[in-house]
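Starting off, we have a lone chain in the form predicted alone, written out as structure tokens.
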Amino acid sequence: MKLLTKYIQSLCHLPLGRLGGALLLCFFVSCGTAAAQQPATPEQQAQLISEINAAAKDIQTLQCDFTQTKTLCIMNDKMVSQGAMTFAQPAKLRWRYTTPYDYTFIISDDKVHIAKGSKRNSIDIKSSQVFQEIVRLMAGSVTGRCLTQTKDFSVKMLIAEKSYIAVLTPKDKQLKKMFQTIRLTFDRARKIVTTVEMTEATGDATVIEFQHIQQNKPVSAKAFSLD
């Protein structure tokens, strides 16, 4: 686990922390200001948490471009990168960095896909723990179907003018070692995500935002595959 992990950072040139936030998908506009934010009741709660796994289950495909920003709370900086995301049911993801960096990561039948320049490298999922907590949870990050992995998470449902928010807390012992909190924000009238804000262990934020979201459109086979 240590030799793959150390492999990741020197090919990615990114820390661990921010190589799993970046896979969150779904995942993952702002969650708005705490005033526009009202808790949900346990019924509201409920319902919220239905109807968005019941829109889960109608995305078979979903393609956007991304802004994400990193700020790293020791030394108070930003980072900020742009890219595009393709995700297809059940798990397959091609998330690629084209600003300020050329990188891409793909996630298919069961392997992680890795190029950065002319470096190209293959991971068996099965092979380590990390990953296969990070795909799960990209997956149900980006349909919004980890709202149901109780055993994973304990979440709170708030309601802004615009959107719903759901704020995750891990309860996974491994997940507890990457996030502190995990907020997502869903489009009231479309129920799907349009941002992902992380909290990590360290305290440092991830937030993604994504734009020019289409959903259920063709995605073909090369999108995930680095030929």
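Quick caveat: nothing in here was measured; it's all calculated off a predicted structure. Residue numbers count along the first chain shown, from 1. For the two forms, the rigid core is made up of the largest set of C-alpha atoms that agree within 1.5 Å on superposition. First, how it differs from the form predicted in complex with the partner chain.
- Once you line up the core between these two forms, the Cα of V167 stays within less than 2 Å of where it was.
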Second form
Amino acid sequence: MKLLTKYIQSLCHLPLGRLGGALLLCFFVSCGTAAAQQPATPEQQAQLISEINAAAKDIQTLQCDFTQTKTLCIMNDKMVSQGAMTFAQPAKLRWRYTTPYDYTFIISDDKVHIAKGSKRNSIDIKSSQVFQEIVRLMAGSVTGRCLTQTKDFSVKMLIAEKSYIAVLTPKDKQLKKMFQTIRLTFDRARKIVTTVEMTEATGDATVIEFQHIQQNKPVSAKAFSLD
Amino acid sequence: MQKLLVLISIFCALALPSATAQTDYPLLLAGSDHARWNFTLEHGTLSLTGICLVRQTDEGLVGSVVNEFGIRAFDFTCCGDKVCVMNVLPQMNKWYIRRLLRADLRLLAADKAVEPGKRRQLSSYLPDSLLLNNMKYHINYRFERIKE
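Following the display of the form predicted alone, present the structure of the form predicted in complex with the partner chain.
First the chain shown before, then all remaining chains and molecules of the complex.
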């Protein structure tokens, strides 16, 4: 702090004192923080969403591992789960948790298949409006296509050094009660989602980080069945 | 004087175990202040699965039920035998559901044995498991311990 104050004084030839030094330090720190994530201008935002949407159309398959961290304020605790995700166009998804519980969620051919332990369940998506919405949200979040689902979310884009961040605020009343915001972080080079962060109204957050992402590798059809 | 000291020692020997007695929460394991359970709620053909996390605090017990994706169903606290249910999933946030959950969770979260009465039954169907039946409304709560 003293060294920084002296440096600034040498530049400005002004006696700053401790308070002045602290204020300047705060100023530089806040500038540095602000520079880390800059809000996009409307033109930049439109351009970015267009690029992400174009990249999403090029995604035929995606495979990755993920780590999900759920923060529970009331428990003063975190729950960490790990698993693997497989996606294939147009809307086939396999989401499998391996630790600390075994749970599989598959969307395929207008059906949702769920397996937990030895129990299995299949639901016809067409018969349930709720599941249709869940399928649309999940497929859209994984690829980034939800940025163009403007009837569901208002979107704000932020530009960081190595990533683009989309902050989605739900418009739907039911979704608003569950989530305050959903943040999608896109890898700047590949324009694919690397992190999904869902913040609830209570302050609890679920962060899903994708690792070892493989794009457009062949995926067996068996991946989207419980057999 | 000696007799008085002996009497005091006997009294202390009898009183101390009660004073330091551990509370016995069905949702907690012996010697642990926290636990995680695979949770299933069954009602007719409807089945809701998730994870139940519980932790002992100075006041009693605090817990949270979330689904596998981390979406919270509800939180609960228990102080003595009084259960509070809060932060309930909007689709479940009805007064009669909260009242039902409070009454049912009392058997699992209270720090002393609560009489289940005629409407409820608490049992174990596997090692490290709990099954709570609400026989009036045909609701089953299943808990299977997640080993850490």
